[in-house]
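This document opens with one chain alone, in structure tokens, the form predicted alone.
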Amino acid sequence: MVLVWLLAVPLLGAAAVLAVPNRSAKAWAATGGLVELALFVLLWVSARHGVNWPWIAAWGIRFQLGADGLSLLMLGLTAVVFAAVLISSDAGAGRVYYFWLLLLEFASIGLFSALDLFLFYIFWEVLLIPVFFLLTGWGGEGGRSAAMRWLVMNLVGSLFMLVGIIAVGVLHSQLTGHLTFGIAQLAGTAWAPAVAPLLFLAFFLAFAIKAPLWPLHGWMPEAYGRAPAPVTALLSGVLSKAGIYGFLRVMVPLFLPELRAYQTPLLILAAAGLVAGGLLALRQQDMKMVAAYGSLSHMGMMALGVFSLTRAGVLGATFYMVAHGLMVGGLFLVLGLLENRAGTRAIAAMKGLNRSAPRLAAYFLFFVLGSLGLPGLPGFAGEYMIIQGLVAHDVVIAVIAGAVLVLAAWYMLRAFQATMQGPVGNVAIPDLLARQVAWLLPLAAVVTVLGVWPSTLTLPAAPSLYHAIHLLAAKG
């Protein structure tokens, strides 16, 4: 039962916040987002039993969860992340915001520890409503555009994905006389070869956009601009990972022949977008827009390492969702701290802050060096994971892969030096307060946990793999 109360605290957080004043909107959802943490915590060390309840029984649909180790890692990713959010977010930003946060880390939770396709679905769709009501609100001027821009897009793969859904429920029924939606169940089906490749666009489509996968990022760029920086946090270090995650709860072991007929046109694709990523974001003059790009690249390597069909890729895009969702998401906290102070994301307007505020560059610098993967830390565990996946798969686009972790160091380092090191400019800004220290450096031992301890993920992750592991285990 720990899973569902898991699932039913930010719930019921949410309808608590509408009902307190706004003064203490912020302290009611701080509160569930550390018990949210505390249950994570519960389930990590318990034994996790799932549930498997009757729903719409004539339409085979059941309220089935779990919370074996691919779940457990992204529901802990969802509890640490969303609990950094809510207790670093503005308390002046009204109970309305923190409403739609906790029902947005519901929808979250739901779609982690869903095992029947058609909840899943349910809760890919709850997750919409909160950014978009967010951006409307918070993203300032050119928050709604952004926020159409989010819903359209990703109500397109919807549409696919809904289609897909309900065919695939339709063709096993045909197959086997039982009409069911539960992943495991239709798990292995060989789908007609007319429709199987409809069948896999119509998911992958979903997946790539919510990613986003370029060329399908076109939701990204505005969105993460736009959003003020505890919500572009979770855009980039929880959401985005909805559709990896996607690729290898769904797409693995319903298509996998798919995956395998198409393997050379998607490990181009994810390359193309992990070194357009690392150009574009190369270019940018703005700090937030350049670790926005720098995920997108980042998303492009996970994608790498689900492509690549190989153990080791596959268990590196897994530890890898967990490690950048943590990086990314202190790094774009500490950037909104650093806008806030400074009144700007100009990179050319800000210079030698580090002298004015030594912490705050210490984490800025921290953040930096994990998102392009320096050893110690987790990103370049994932990132050596996926690249031996790769290795043993396609050399050229290992090499790839590898040379455009130089571009991440070059651009990522660039915005730091740009801003905190040199000479003294004409901007001064406060340093962190001792209760933003509070929160930023368990976020930090975290990551440097994983750093040096990786098999903290990798071991309770690789038995919830095993069977694709399994299946790909031809393929080295």
Second form
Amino acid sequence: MVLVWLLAVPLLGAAAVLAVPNRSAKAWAATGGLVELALFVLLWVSARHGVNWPWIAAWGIRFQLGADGLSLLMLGLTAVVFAAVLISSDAGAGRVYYFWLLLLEFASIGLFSALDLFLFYIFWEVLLIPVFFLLTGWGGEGGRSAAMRWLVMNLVGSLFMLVGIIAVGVLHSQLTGHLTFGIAQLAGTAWAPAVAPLLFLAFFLAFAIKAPLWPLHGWMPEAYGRAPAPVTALLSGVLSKAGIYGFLRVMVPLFLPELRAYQTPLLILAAAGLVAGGLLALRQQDMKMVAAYGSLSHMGMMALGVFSLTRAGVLGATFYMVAHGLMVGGLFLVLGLLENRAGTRAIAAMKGLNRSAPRLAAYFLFFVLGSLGLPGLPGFAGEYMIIQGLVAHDVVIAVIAGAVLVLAAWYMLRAFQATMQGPVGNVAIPDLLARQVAWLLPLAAVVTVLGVWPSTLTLPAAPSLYHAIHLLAAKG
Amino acid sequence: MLGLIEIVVLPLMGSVTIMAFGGLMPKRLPGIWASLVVFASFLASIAADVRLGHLSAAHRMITGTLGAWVTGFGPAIGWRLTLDPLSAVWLLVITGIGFLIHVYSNGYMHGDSGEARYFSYLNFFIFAMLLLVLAGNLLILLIGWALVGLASYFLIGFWYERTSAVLAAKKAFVMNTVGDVGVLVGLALLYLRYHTVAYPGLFHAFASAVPGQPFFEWTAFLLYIGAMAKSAQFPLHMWLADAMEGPTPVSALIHAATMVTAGVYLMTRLFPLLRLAPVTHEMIGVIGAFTAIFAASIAFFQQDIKRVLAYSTLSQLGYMFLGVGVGAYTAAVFHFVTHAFFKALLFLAAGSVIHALAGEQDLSRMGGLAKKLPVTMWTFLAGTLAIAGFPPFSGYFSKEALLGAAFNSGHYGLWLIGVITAGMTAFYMFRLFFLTFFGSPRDQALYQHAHEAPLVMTIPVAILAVLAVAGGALGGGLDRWLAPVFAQYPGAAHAALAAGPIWSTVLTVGLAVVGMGAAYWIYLRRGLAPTAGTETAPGRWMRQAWGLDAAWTLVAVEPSKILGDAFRKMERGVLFAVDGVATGIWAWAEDLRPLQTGQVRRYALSIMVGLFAILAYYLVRGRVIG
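Moving from the form predicted alone to the form predicted in complex with its partner chain:
Now the full complex is given, and it begins with the chain already shown.
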């Protein structure tokens, strides 16, 4: 039942902030985020029983939630990043802003715990709406067109997925005689060779667009660019993981033979995205876009881990989702603080800010180092496991993945050094306030612990991690 | 296990406390605290080494695991620390020399606005370097490996308001990442085959393997790339000369005595793997020899006192890899030890010169400083004689051991390069020595104000000078101490120190005398300026390090930028398509205007309301029926 509470609290919180005056909305929302975090801790130590209620009986749809190793990690990521975002958001943003944020948290929690495909789809769609309104309402000039791109591309993807979901349900019922959308029940079904590629593609497109994987990232640059920093932190820290999570939760159980059949092109696609993202990041003149394209590159890294179809790779991708979510979330939040102070995001307009804001620079550097995969921080552990998985399949791809780490060091340090170091310019900015350090420090501490002991996550998660790993283990 | 953790954790604690509370500490405290912490680590290292020495030769290893680092996809990789005679040698040098350089820094950095930050970084470096050598498996080694790179990045870019320092730091970090990736992929391949990356497990497996399989060549090569980047072997060497942007004690500690020798440590550590990869093993020697002579040639015409020393470090590292390549592992370690003594000495003495001249590093503004800086002159001379390989100074013994092994093992080409380089070394080092301390002062104003460094700086230098003079006496002991390591697994049959033919020694020393004489003749007797010869074509070529920086820009930096721009163009095409679809939908929505409001946000809102209604309805109904 903890899981149901975990789902209910953000929804209740969303309703609550609409009822309170604007000036206390943030306090309510932040409290909601912290309660959610506490509930997650309770879930982590408790028995983690899921729920499985009948829902739309005629269609075999059930209200089924669960928290296995994979879900648990994603729920934790959601709870932590949302708490940080709610706490760090502007108090003057108004209650509607917090309403959408909490609704987004509700949808994310639902998505990461749903075990029925139909329920999964509903949360998948609900997710689009708060982001749409956050972009139009708080994305400033151009937020509207960013929101359009977001909605159009994601709706295209999810339409395909809806068709796919109905098709797998119906096809499965023809084979077995009963209609169900439970992922566990659908897993391992042998789809007819004529439709299998189409089904595969329907799901693949939806997940690849959401992540996004290059070159399906058309909505990303503008959405990441226009959204206020806390929303960007959510988009890249939490929502982008929905795509990779979809690969693991849905595609590996349902389409393992197809994944094996298309493995080489999939690996090439992911590797191309990894390289393209890195090279694009190198050429950006806007520090937020450096992080955005770096994130695009890292999505390719996660996809490589999944498509390696090895235990190490899949575990690595899972771990990397959490690591990347925390670090890129932190990075975007710090960049937001910097943007607020400097009034610009152009790399060329800033220099030598370390002098006036050493603490800000230190946290900036911390998240930069995490993002570039410094050993000792958790990104490295994820990358190591992914590469460990890749060498089992193809050393060349592993070397390409490694080479992009060099690129990452380059573009990340470029952005840091150009803004923070060098001769002091005529702009000085105020340093971090104590209340900002109060949420940055715990975030950095969590990140450090995960980097020094990745086994804090891999140890409890791995044995019962999820169906996918057992499938892979069975096949060697 | 107990005893190893303290060695590593003490400097980390020092670094963290100074980072957190340095601002609150009284002025001198960060430096004193940092030095004390390293000294404590040094004492703990001695205690651990003594304990190690009491173990029987066959089991001379202390090891322990602090739980799993990562697990879940195969046998766990642990937080494992190991002390054996090989890491023990590094341990003493890192903490011992590290302590001396910490003390020296108390004088050198005094009054710098970033003093606390400096000592925090310096302690962090000691921590990372100790982690690297005490790591019990390749993964923990890689963590230390990358963290020393980070410390190096911090300290090269210590004066972060200088653009050149910032760029040098970035270059060092990125080039070292190339090496990190090599180690990463190499260890992943080893784990794939053997399900472990701990040394004993791997070495047991290697002992029964057949040499020459491509798998071993590739893994050895990948790990060698790591060594190449960290130890600045050609062609990944350019970052080291630029790294001289950091404060001089940093150059002494990180970019001469310890960190840059990590590659030698890794290759020596992995000698059982090198046995299985004869081609890579041979290549290590060849590239080492080439780096030695190549860097020596660049040092001929440098104008900056620290750059000469940087290229001499490159050259000496080349010697060490030459030793690794011919299987003379003990000699390579021996040269590491003596080099740590005399190169740390040379850098610290050079630091005293720079300190005396208010930051001036240009040779063309020095000269005649022997009168003003007698202690520094004499200690610098000791270092110069040691690096040039004059008997009985320490460098003579270790270099002889290396060249003797090259000759005895039939690597005559490598031997010849080593001998010639010895002569070149004597030339450029004495050029540096004479131009700095003798002749007439080329800048009167600087000369007038020059003054000898305070005791806190000269005492560490004097201790190092004693070590540089007498360090050669350690050879025999080192040979016996390391013998159990190399006897444990096959692949180190020629590891022990052995003398070459006597005429080889005579030739090497003779060439060194000629080099010294030439430097004397050119720069003192004829009194040529430091810039002499640099405008000739070969001089320019050599001074600019053979144009390799430009070559790297051409093959790696520019293509990346061009590709990045190409991807940007391509992306605009994709966006154009997306907008086309969006506009189409918009137009369609406009057509339906009589029926609808035409506002997408209304649509979105209604989708959501509808979804919620359905959800709530069935949730309630489902519960009631169920």
